[in-house]
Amino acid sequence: MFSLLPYNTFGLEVQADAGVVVRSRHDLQLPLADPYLIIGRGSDVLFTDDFAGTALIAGVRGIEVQHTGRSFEVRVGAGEILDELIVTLLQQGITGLENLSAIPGTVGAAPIQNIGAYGVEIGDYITSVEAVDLRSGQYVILSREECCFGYRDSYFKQHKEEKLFVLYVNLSFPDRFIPHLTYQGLKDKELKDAQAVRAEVMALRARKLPDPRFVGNAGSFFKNPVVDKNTVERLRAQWPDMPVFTAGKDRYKLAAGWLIDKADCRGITHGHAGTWEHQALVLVNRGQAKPHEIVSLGKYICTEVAHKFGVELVPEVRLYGRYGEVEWNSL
């Protein structure tokens, strides 16, 4: 047995049948048996049962950086830590993915999820992704357009049946410091550079979310839900405070933190798992959780949710049983 305690940040104790680090291209032995999942740190991943087949971790590592004159050109391997990536990126001057600071994870998992934070995602700054069809063996690189970036969403996510296992993400950034600072708790600071911005970001994250190391957790298990204009007429007659964000045409963003406090679940304990009393959007395990324990919490949050407000709620973390990834709905 394989035990996945180490690639879930929830900190449950499940195990795989067997395990395999992969460093390499070379480290993949195809055609692999079913069942198999990939995974990094698992820091988006909520594991629902042990996984009856093989997980595959990604371990690829190394750094390359090209300065082309206006831009820095960024080669990363996929089993490298986000942050730690951010951290060297600002010592050579490069500046982007400050906002993104302290998220927990590795590089190849960035894209899968379209990362983001502060109003910066993963995606504004990928040019390609290298990647390995697992069924195939061929070597593929998959341009930004063909990655098909949206709100947590991605191709790899849309097209979860071509399995392809990622080796190299690749970056572009500007040469010079562009800051990015609409978000709410951003905008009204003097932060005159990339490392003022981090620093900011990490105190936000530090006020706001628990620390995986310490407090078993994926970060924001739901996504906003995006809801037409009637909706939030509708919401915004009975609750005139109820943030709101556009999110294109005649679509808009809902906080779902905030339907989740309203609907009193903010600090409350099922069994070993809650919600974050700083927090509501992250369920947490409180020591000793199963899995069972965090699923039925969300569960009973949804329904309390679509109760309230008649707007449903989506898992942002990717769901795995014991055969492979999972809906919610069928679980």
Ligand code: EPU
The other form holds:
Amino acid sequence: MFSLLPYNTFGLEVQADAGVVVRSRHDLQLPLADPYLIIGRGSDVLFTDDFAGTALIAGVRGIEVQHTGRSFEVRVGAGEILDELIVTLLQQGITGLENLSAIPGTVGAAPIQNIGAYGVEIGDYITSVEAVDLRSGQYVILSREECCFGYRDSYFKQHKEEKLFVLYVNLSFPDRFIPHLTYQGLKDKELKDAQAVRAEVMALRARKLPDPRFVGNAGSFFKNPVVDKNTVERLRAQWPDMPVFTAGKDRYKLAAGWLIDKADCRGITHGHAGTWEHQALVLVNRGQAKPHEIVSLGKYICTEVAHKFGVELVPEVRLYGRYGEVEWNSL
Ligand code: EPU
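Please supply the corresponding structure for the form predicted together with this ligand (the preceding block corresponds to the form predicted alone).
Full complex below, order starting with the chain above.
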């Protein structure tokens, strides 16, 4: 048995039948016996059960930097910790990822969800992703366009059947600091350099989000729902102060945290699971929680929000059951 406790930030005591830390592509003994799953640090994952197969842990290390012309080209092993990468880059004067400071997780997982925070998405900086197709054993390189980045979305999520194991992520950064201060909490601050942005982002996160080292959680549990104009108008008529963000033509993003909060689900506790007092979108393990307790709290929240607002919440975290990834609606 292989404990998945170090590989899920919810802090659930789940196990896989076996586990392999993949430090280079040669650690992949192909073809693999089914079922298997690919994981970094499990910071965006909910295990709904023990896993009856092999967990492949992304463990490729290394950060290579090249200064070419007016940019820095950086190749990073999928097993590097994203926040450690940000620190290393800032030490070398390479800026761009500071808004993503303190997000838990690995570099290899970042393009899968196209992680984002405080006005920046990792996909903005990725030039390509190197991976192994675990079915054929072929080495593939996906360009940024081929990665099809969207809001918490990418080619990797859209084509789960392809079983792409990310080995390296290539990124490009301009060789001067370009601040991204569109987020409400950063707008009016005097942030003169990237280190100041990092410090402010870390302070913001500490106010709103629980640190998974102390309180098990996987960040936002649901995505912010994207809806049409009619839905916004219907809701705004009743809740004029509801936050709404534009998200393309006739598309509007609602704040799931606000909806959950207004549905009286902020800071609640069901069994050993709960929602964070300062950010209702974050489900937490209050200690010794079992997977089914997190699932049933999530279901309860969906029902309350659907009942009050007529809006469907969809998980942002990926769900893994006994034999592999599972859909929320099947639980
Ligand atoms: N809000 C409430 N009550 C709550 C939570 C939020 O009223 O309990 C309101 C806030 O006041 C704000 C709005 O809802 O007006 C949005 O909240 P916030 O700014 O905290 O951001 P979010 O939309 O809830 C998203 C990302 C976060 C990311 C932040 C900052 C998603 C699903 N989540 O959260 O990402 O850190 O923006 O950019 O897009 C993650 O993906 O795990 C994650 C934490």
